[in-house]
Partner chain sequence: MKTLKNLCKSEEKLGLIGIALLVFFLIVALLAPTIAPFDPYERVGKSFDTPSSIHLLGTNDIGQDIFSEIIYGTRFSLSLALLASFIAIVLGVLIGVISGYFQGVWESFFMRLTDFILIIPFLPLVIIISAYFSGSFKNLALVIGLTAWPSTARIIRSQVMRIRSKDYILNLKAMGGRDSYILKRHILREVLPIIVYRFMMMANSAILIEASLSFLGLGSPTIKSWGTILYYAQVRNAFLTDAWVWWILPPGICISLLSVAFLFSGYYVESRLNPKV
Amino acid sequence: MRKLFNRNRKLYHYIILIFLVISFNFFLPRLLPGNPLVNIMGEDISLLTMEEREAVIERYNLNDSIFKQYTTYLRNLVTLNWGTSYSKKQPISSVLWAAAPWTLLLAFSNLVISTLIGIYLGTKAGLKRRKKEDVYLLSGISFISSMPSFWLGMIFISVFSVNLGWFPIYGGYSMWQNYTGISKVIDVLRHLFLPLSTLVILSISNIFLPMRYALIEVMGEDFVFMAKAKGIPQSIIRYKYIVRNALLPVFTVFMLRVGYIFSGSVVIETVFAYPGLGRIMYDAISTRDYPLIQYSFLLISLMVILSNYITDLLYPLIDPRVVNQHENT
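Structure of this chain only, please, in the form predicted on its own.
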């Protein structure tokens, strides 16, 4: 009964959080100083005639009360009637739903690959503590992770796209080619390679460092010395006793990263002109397309909340101690 209550309480917290984010997305533009038409149209408001201004006011119900505007906003959210992008001349919902799969592909591929590489290198460095391998890995990964993402991306474009011609310079696919089947998959992967490689290189340290330190800490635990005293083979001690127990705190870091993988791809999508949500937000800001900015921010926020909720559901399955802790409180 208490376990069910804890789950429902967590769900209620996320529902409240979603409601606050949705409300914040509505009220923030209206709290900005100045003419609300400027927040919608941007600097182009000066180019509109009086009739066009009145049409915009009527379209966004700005002549209604704030409560009626809010209820209309909630209804439009549910029906996906988010208006039209001024810069792209398309429905905002269509623009965002078309971009979301590209961001998910880039972000989750980076999460999986960088985690596996980080665990492998962190294990190798931790087991070789204070030796050459450990020093080289720690110094090299720390140096690489400090590089600006846009700078590393521009280097990749200059070397592998412009000079060598191995990979496309921009985009998520070849716009002027009608690839199908396996040819289309290969084309998408070629466009994905450089932005994904940039993200992976910059993200490895997020897992490498926790894995290395967790491994060093576990190596000093009493049960490891006990296993050695019993004469258990070194290979079993290394992977069954040390690495396995070191993965629990690393999994905590992994789950925390799930909720923030979308924000990390914004700069990379802009550098490589990758057709994801980050690129959409950059274009919307550049063209002062405020409705598109508003709803792209909302969609990314909801994706982050959903990721965190899934994380909360999965974590007790990995670490049963979390369940026991909740039951005892």
Second form
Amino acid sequence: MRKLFNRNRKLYHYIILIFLVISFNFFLPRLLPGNPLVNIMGEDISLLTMEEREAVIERYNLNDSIFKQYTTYLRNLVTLNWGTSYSKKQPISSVLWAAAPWTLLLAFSNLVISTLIGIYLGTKAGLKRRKKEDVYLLSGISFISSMPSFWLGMIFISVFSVNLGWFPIYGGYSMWQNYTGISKVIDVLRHLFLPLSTLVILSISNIFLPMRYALIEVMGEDFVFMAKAKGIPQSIIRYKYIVRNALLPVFTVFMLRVGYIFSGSVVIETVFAYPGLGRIMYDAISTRDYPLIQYSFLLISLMVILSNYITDLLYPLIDPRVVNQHENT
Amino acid sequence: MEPILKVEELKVWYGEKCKGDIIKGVSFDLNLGETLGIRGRSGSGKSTIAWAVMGMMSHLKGGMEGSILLDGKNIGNLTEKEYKKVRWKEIAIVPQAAMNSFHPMMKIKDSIGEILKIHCKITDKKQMQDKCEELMEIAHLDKKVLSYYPHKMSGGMKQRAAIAMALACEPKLLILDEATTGLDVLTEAEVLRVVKNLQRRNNMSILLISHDPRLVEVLCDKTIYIEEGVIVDHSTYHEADLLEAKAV
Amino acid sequence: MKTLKNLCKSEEKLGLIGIALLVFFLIVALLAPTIAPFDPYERVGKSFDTPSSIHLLGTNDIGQDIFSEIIYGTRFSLSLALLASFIAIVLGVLIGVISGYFQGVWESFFMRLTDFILIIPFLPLVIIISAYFSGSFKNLALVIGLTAWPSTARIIRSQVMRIRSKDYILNLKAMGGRDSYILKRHILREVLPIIVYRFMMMANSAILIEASLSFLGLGSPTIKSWGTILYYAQVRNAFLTDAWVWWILPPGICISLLSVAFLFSGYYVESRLNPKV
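Can I get the form predicted together with the partner chain as well, since the one above is the form predicted on its own?
Now the full complex is given, and it begins with the chain already shown.
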């Protein structure tokens, strides 16, 4: 019973967050200084004819009370009636639905790969504390993480695509070829390789640093010292005692990181002209297509909240004590 | 009779040797089935002796010299690998920080089971469960504590679980380092009774480290009093205690 | 023991490298007009010129000297990083201290707010806000500062909560010590190293965020910053030609060096802070 309540409480927490994000998205353009019409439709408003302008005002109910506007907004949101992007000349929802899978592919492969590498290297450095290896890993990874992502991406394109010709220069797939089956998969992977590598290289430090830190902290704990006094073999102490316990704080960092994974893809997708949400957002910014910016922001935020909710549910798998607590109460 | 533990001219230091010793040449011996009390103020180096006997100085970033004879065999110069076989099978310890000495994500039965598996080569599930339950009984703990995680247990429970764990392989020598500090009087008496019974049953020798003269008086056959790394007294009550008693 | 000494040295070394780099960039920023051979806002050569003894790193699409652009860019990037982190730190410390020390209603309000901002994807948030403002220096600093404080607030809050339950603070309170006195004399003093460390970390990411924003075209197109140099290089497809070597590499290296300089200085502060780590 209690377990059910706890899970539900988490769910309520996330539902409130979703509601807040949705409302934030509505109020931001309306509360900012300036003409809301401009804030909502973008600067191209001056190019519109009187009738088009009327249509926009009609569409967003700008003459109604803010409350009426809000309920209309909510209704349109739920019914996926998100309006039309005037820069893409397509319904916003279909533009975004087409882009979302690419971002998910990029972001989640990055999350998984960079986390695994980060944990591996963090363990290596932490266990070798006070040795050269640790200092090299620490300074090397810090330096790499201080490089701007788009810049590294540009360099990769120059070196690997333009000069060496190993990888395609842009896009998520070959637009002019009709690949099917396995060759299609290979084509997508070839396009994925460079943007993914850039993201992975830059994301390693986000897990590496906490892992190394947590490991050093755990190594100083009494129970690790006692394990040695108990004559437990070194390898068991390392993995079952030290690494296992260091993973706990790292997992909470990981949970926070889930929220950041889509951040990186905005910039990287722009550099590689990758057809995901980030690229859409960039296109929308450069044409000041505000409705499109807003809805891509909303979609990214919702995906983040959902991923956070999922990781929250996964937490008991990492920490058995959480489950045990529920069982006993 | 050949003593079970014979320590001669033990010198122990932390950090580098040149920085000076914590223990400056201590010798004592302990007979089979007897209890030796080590007393002294905090910081006098009592616990250091315990860790030196356990061969843990290298893990404490220190070193030692002198001989430690366990059952006539010098264990002071064993390598880390050889020492791993001595620890817990022949010498076990209930440390001062017993509260924090459990793996926080392992149930008590898994912690004890791990030791049984590594040192006593017990792999059979049933046999392991029986042994764990027996140990719980010895330490006066309920069987269901076996499936607890440490964070759910009170200080007294953890202390007794630590004793159960120390007795898992029926060691020849048990070191109790302030094992009952922090327990309330009733629990303390309970724990001590358990230990005393066991000593009689297994003919086990005990090194009891405590700041408390009452405890040492009740439990020990012999006592040494350590001050600044040397033995200054062999009587149960040291002059410092008498002074303190007067002051109170 | 020898390795331990080496380690202290190597961490100190990293710190010294960081501080040396910071000083270097500071000098470049201050003396930009003297060091730069040309005015970066003027057309001084033909477009897309390759490096020569006159134009060390060639010229850009409208014939401006790239080397001078980078020198002047130091001013913008460095001062923006400092101002943005300053805003974020002041907010983070204020909110962290208030919710950690006084607790009560404010704490739950601020912590909800921090949760909320932390869960929104950071860069998209900054982008959507910047999209509504012009990318002036002041606006960029404000946008970054106003969105980057929550992590600092969290850390400061937990530290203040730890310190305020220490015996001596409780004693001070029992003796009637005023909150403002305790806060100023004791709590702030204890968290000061953490504040310095967080400042370094903030500056490290502020530089990268500014570069990303400018690169996405959300900065000011007329101001010379390292990010905008790269923005124009991207727009003109410099990475598809040989120009990437002198047009794209140098500003990126500057961004990385300045950003890592803050990070290394931060490590130095941290190693002083926590002897165990």
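Keep in mind it's a predicted model, so treat the numbers as computed, not measured. Residue numbers count along the first chain shown, from 1. Whichever C-alpha set is largest while still superposing within 1.5 Å between the two forms counts as the rigid core.
Which entry of Asn245, Glu221, Tyr73, Pro275 falls at the hinge, with the rigid parts compared between these two forms: The listed residue located at a hinge is Pro275.
Degrees turned by the smaller rigid body between these two forms, as judged from C-alpha superposition
8 degrees is the angle the smaller part turns through.
| said: Keeping the rigid core superposed, can you check how far the CA atom of Phe19 moves between these two forms, in angstrom? | reply: With the rigid core fitted, the alpha carbon of Phe19 is displaced 2.7 Å between these two forms.
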